[in-house]
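What follows is one chain in structure tokens, specifically the form predicted alone.
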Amino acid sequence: MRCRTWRSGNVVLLGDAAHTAHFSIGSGTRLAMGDAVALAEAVRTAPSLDEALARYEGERFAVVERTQAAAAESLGWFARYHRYAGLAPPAFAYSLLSRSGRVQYDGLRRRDPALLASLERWYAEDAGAPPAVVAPPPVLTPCGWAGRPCPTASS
């Protein structure tokens, strides 16, 4: 749900009344107190009420908007889940990961990097790579190791 605008005169919507989000990136708290915050942040400083509720529009439609195109990747993920429901266990986890953009391969890293060592490790495996005690990431994983053609753009 988007509105145009959060408020009308001194009423001002904030959190799911403002705006929504796909539930399956689990924005819907945090983007109610991020607003809760900047409403209030805003009302404090600013010296107007008309002016501190522009603010506060100001400040949270770009943040909004974000989550939302976040969200609009995740749910198109889950309504093409049967293209990535065959996909080995480690892949199918990846994917799902970074369905909304927001968790990409350095993100993971920072967050988990044992879970990105034990995907890189699967990946050059399955590539059919010599074991490693560090596997390199996919892109360096040389293709048509263990008679497996490299993938061409077409394919």
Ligand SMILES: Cc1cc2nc3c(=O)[nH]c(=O)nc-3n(C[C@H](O)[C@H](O)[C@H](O)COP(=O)(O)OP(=O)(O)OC[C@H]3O[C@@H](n4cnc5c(N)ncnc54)[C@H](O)[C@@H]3O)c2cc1C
Second form
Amino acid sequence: MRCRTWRSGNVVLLGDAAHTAHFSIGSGTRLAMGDAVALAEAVRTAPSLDEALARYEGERFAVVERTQAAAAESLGWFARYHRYAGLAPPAFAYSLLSRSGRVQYDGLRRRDPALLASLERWYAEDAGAPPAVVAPPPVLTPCGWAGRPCPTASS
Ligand SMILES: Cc1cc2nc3c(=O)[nH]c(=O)nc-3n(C[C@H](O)[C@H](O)[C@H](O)COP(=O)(O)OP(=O)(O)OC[C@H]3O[C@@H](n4cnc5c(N)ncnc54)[C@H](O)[C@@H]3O)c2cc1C
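Alright, leaving the form predicted alone aside, put up the form predicted together with this ligand.
Full complex below, order starting with the chain above.
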């Protein structure tokens, strides 16, 4: 749900009353708490209520829009689930974890280096690399390693 504005006179909306995002990214509680913190801070520091509400809305609108965009990406992933359902488990896991665009390759490495290293090893070995090799990132994995045929456009 999107509202053009979250305020009217001395009435202000926050949390689910002001905005929602698709539940597949589980963001509603955090957004509502973030709104409350920003509103309290704006009321504490702004010279007038009107300015406080304008400041609150200006600060939080962008955050909510970014979250709603990520939620829409996540919703799209689930809508296209049949495309990913047949992937090998490591590729499926990466696709699922990066579905909203908020967590991507480097972000996943920061959050869970062991998981990313295991994904890189799996990718390299799947491409024919010997298991002992320190795996390069997938983008630098040679095509046709160890004499394996390179995938064609149709495969
Ligand atoms: C099944 C389910 C699972 C969810 N899972 C997650 C999750 O995993 N992670 C996550 O981040 N979010 C999750 N959410 C979303 C999250 O619960 C909401 O986004 C969040 O609670 C919104 O907070 P809020 O304060 O805006 O609204 P609410 O928590 O709905 O609070 C509004 C309050 O206002 C009260 N109220 C309503 N009308 C009146 C009235 N006329 N007078 C006085 N009081 C009134 C209500 O009783 C309620 O207590 C989930 C929601 C549901 C329904």
